[in-house]
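Let's start with one chain on its own, the form predicted alone, as structure tokens.
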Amino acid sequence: MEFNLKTSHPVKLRSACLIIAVSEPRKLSTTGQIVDKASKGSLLKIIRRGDMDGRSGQSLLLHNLPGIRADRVLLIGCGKDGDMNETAFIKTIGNMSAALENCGASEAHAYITDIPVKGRDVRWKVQQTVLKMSHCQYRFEQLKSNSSDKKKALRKLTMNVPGKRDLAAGESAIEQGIAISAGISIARDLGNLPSNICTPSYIAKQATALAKGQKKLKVTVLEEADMRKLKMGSLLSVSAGSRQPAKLITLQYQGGNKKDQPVVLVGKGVTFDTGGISLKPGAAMDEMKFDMCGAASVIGTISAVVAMNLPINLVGIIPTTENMPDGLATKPGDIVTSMSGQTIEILNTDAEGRLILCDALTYAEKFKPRCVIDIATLTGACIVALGKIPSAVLGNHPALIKDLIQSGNQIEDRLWELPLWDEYQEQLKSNFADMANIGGRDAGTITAACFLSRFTKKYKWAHLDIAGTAWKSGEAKGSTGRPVSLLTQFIINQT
């Protein structure tokens, strides 16, 4: 889809459709007002007798307007003023995009820079614009035999802004925001492609497809063969069982000096869980395709930083593997070796993810990063904790967090900070090796960052469990791309 913004008086605009907020009660936008008063008063007439109020979720689609030369008019309810915070004004968009959908024009001018939103400027209004637009008209499709007819679908929407003064940050929310889409929509494709297709070969074919023709960004891959030199005996115990051979892929981007010290990222790319012998219950184990979210959205980000070309370096580190049950799994009370040389005792194979990021959040010290950021859906847990709105943060390094939580509340994608207290550390104790993978039934998600925090103390680390935010599920099931949003905001806070 095709974003464009233009400064335009609304009455002499040309537009297949044009769009105006209304809000509660019965209250025109700056520019309704301005047609409304060439149009002699038929849009207060319309309004007045209750075909639209304000309410949000709202709209009204008028043809013919007199004193008006765009074809269409778009009335798009807004609720009280008052009301009108970030989420409000998201939820509008989407109201938006819904109506725009069945309008039957390809092409449509918005002023939804008229809407208020206390603190928010016009940049972050067309950001949010170009984000929610562009997740409202994604769609999988391509495992369908028919798929939808697109040909009355949206192509291009202008926003308005104010003044010209506001045409060059428009210009550039609209880039990000294109950049960060797109990312966003390659992680939602990973997510949503199921695991006989989306395997760890698969993955590592998308990373090396990705750095094809990128001067700035290498791919490698290392086989089961290379991560047993490398000792990685935590990683190996969970592909054991697996006829899919595990892979450990790194994606390097050099958009900065090459002294300067990288952002690490690391993703838990776990293509299918069945939770190994400790075998999970078949309710809704088919989403478990979603267990690699984590690898989904560092390559959705790397893909964003190059599009944008950020001055900065950039490491993805992407364990992935299958996690099933074999006469060569791995089994509760082994005992492995990780590559940090801790000895890990395995009381539960489904406690998987941790057992692969350890020895990945071990071999990210070989790049001397600035911070090393884990991403994870490793906790039924933390969904308990947090529900499904903001994913958890967890960390050695008070100021990280603080700017990946900024980061989250800059772009809508939050985050939610949990203790990682010592006591915690308690619960991890074995009688038989250095530490156990689980603690225990309570403070689940706090056990597990605890568990990947013996693996972090060379660099500042944070820890994001994004298992309630990765996907959703019921009618609407599916990848949402998060926290790519979040990653590429707080990267881009970093150049």
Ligand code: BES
Contents of the next structure:
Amino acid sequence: MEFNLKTSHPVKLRSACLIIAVSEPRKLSTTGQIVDKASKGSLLKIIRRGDMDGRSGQSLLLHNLPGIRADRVLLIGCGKDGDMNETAFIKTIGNMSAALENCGASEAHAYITDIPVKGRDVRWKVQQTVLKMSHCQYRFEQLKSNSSDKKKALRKLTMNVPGKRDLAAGESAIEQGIAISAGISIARDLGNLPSNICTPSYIAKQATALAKGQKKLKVTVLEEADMRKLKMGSLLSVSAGSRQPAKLITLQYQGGNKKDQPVVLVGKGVTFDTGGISLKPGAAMDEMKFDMCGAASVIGTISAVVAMNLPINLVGIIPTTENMPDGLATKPGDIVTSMSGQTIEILNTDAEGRLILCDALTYAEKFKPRCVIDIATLTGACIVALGKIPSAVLGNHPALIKDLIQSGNQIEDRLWELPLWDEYQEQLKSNFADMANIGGRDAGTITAACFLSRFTKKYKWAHLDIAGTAWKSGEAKGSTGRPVSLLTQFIINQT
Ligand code: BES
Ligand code: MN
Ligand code: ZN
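Next up, can you give the form predicted together with the ligand of this protein, since the form predicted alone came first?
The complete assembly is shown below, putting the previous chain first.
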């Protein structure tokens, strides 16, 4: 979809559809009032008949309004003025997208900046509109014989901005919005693909394809034999039960000077998590195809950074494998040696994410990172603690955590910090090895992070648990692409 900016007068404007905000009760936006005047009060007359009072979720499509040149006028309910916050704005854009989908216009002109959001400028509104519209228009239909028959789809959205001075900021917001949306789309596709297609080899192939023809992007793929040489006993213990070979993918983007220390992203890429010998119960097990969404978010973020040609060095590390039960699979009680030399008693083979991440985190040291962020669908406990609104963040460097939280707030892809206090480390005690891979029932998200913290002592590190945010269950089942926008915003802020 194409996005544009304009500053135009709503009455003179030729467009297939003019979009106007209405707030409660029956209050027209500034643009709405101008249009109403030009149409000799017919807009207010229609509203007063009771078809539209401005509630959030409402929309009303009008044809042939007198006095203006646009073919249609779409009224979008915004709720009460005072109630309009970031979440409500994004919801309103979602409603606008749905209403547009049901009308025949292939092009529309939206007066979005009429919608007041406290503390947010034109630039923010433009970017959020691009992100939300792209999100709503995303379809995953490559595995359906017949794609859903849409009416003539919207091809172009023009956003009106108040003045010419808003154009520069708006244009850069669109550019970034498009790059981030494309990254989100890549991440969602990878997440939504089933595990019989999206195997570790498939992810390696996609990463390689992303780097093809990109001078600044290099990819390397380590095979299991290479990992054995590097003594990645922990990672290999997870792939032991799988017929699909594990891969360790590294994407290196050099947008900065050769000597600049890179930001390193490490993404969990378990293409299917059965639990292994500690087999998961059957209900909703299909959703464990999403257990590679951390890896997908790394690929999506790198693709956005490449598209924006950002002046920074960035490394993506993706340990990817299946977690399967098998005659050769790792069994509870087995003890393995990680690349760091620390030994791990695997008391539960379903706590496999941390087992592949710990070796990838040790491997990250070789890039002399300025900071390392790992992203993982790591614990069901994260959903119990925080639900599906924020991702969890924990780490060893308060300033890094603060920057990540702030980036998330900036682009509406939010984080909430959990404490990584030393007292929790006790839960990982093992009678037979340096540590156990699980910490009991209490504070599951924190003890998982405690486990990782033992492999990240040499650099600034933060861990994002995206178990609650990477995908949706139920009717809207599918991957969300989170936290690509947060990570991309964080990297933009570093430049
Ligand atoms: N991939 C799961 C975490 C998960 C579960 C994410 C449900 C989203 C929804 C992870 O590998 C796992 O199985 N974690 C275990 C850890 C436990 C054995 C300590 C869990 O959360 O139950
Ligand atoms: Mn698991
Ligand atoms: Zn898992």
